[in-house]
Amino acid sequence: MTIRIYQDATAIITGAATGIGKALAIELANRGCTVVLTDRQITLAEETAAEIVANNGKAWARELDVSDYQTFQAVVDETVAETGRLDYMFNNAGISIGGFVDDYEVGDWNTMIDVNLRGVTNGVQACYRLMVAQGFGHIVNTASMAGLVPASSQIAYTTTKFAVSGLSQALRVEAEMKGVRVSAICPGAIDTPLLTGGVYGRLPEGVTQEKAARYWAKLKPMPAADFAAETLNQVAKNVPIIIIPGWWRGMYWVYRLSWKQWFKSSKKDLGRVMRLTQRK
């Protein structure tokens, strides 16, 4: 057997209720693939599978909080019993927990840590025997473009994500030589909740939901549809590095080639987070 693309294959999603996640599931499911929706919001992704089974797509939600690995095996199994296969494992749930480091509670690096790093290797771990097994796969990892180019006005989001860029590219070659596929999309700024904290995140203290958005608007965000459906794409390429939308690639290579040009950047943009929040 072989990876299916996407017609007839399999897919498991995590943080399906919103943004990215809920419109990959969307976008999958309309390219024929089998999705199963996981996150805490069950009733937002009970919603969406729902949408999808109603436009005659196939899909299913599950509860899930992805730093429970046994929940999350568990999730796996289920699936496999069901379909026969798992083509795909989008490790996507993340959440942002904004704020200077000295704001920072011991208790905000853990959330951040449990969700969107120890949520990806719990997802690895749960899928990867079972795709080398298979012979096909492909774990689709969501990062950032703060997993690329630091984000000096979110330390403990970049750090996460950098790690989660990191297992990525460095996965994809040992996985390579079994015949599982490994890829991290960087997005740039797209529309999703989490752009003004999301359910279980925080913004900066100081900043409203409103100011956030002001401040965004400025990058305009990608829709989230729009973003899934060009990602979609690239993962059929199985391109290692997903970045979208495409400009943002020129951020990433001003930072790879010039740190001079990239610090005297991130100092600017630095400043106007502190001004958004008041902070001197």
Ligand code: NAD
Given for the second form:
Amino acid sequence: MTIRIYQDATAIITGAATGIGKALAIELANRGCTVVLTDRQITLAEETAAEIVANNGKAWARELDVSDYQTFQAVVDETVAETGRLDYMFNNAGISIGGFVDDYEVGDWNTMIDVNLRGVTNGVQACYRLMVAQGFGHIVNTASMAGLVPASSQIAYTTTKFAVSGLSQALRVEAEMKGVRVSAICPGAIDTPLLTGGVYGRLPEGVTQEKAARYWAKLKPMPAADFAAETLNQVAKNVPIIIIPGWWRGMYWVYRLSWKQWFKSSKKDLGRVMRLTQRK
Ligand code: NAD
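If the one shown is the form predicted on its own, what is the structure of the form predicted together with the ligand?
The complete assembly is shown below, putting the previous chain first.
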């Protein structure tokens, strides 16, 4: 058996109630994939699953906090019992607790790590052995541009996303030998609730949703549906590091070629964020 792209495949998506996860679920279903939408926001995930079914797709929703390994494993086992296979695991759930490090409490670090990093390691642990036994499968971890280029105004976020990008790149080598694919998605700015804090995240102190929206508007956030369609095209080609919108690749190259140049532009960006928070 081999991986299916995407007709008659099975996919689990975490953080599928809103934003990128929701858009991926709809696009996967449109391409003939059975989709299991998981999220803490179960009512929203159920609404999207119902919409998919109403449009002749195959989907259901399950409540899942990605930091809870036991439930994660149960969702994977149930999915495989139901469909006989697992082609895709999209470890997508993520949050952003903004703020400078001197404003941070230890609980903020722990929550960021629990969701953004432990959520991904739990997802890998819950599906990898099964995919190796199948001899196929694709783990798609949502990192960020901040997982490739440090974002000095989002230090905890950068910490977790570098870990996700490192995990994905390193695992790809071992996984390939066992017939399993691994990719890291590194979005630039995508138009989702995360940009204005999200339900489980927080903007830096002093930054209102309006200010945050204005800050991101300059970077022209991509609609989530367009992002999902382009992402799935690249996942189908087994691209290792998926950077969308494509113009953000330039930033990655600047960082790799000139640390000094990155440092200079990072300082400028940090200054902009400090002005937003009215901090010196
Ligand atoms: P979003 O806030 O719309 O979606 C995040 C989803 O994750 C929400 O539905 C939320 O309920 C869910 N979630 C949060 N904590 C959870 C938990 N503990 N368990 C299960 N689900 C949980 O934001 P989004 O932009 O769609 O984010 C999706 C992913 O993309 C995240 O990993 C985020 O870091 C990443 N990302 C987004 C952008 C962007 O510009 N929007 C850029 C880079 C990376």
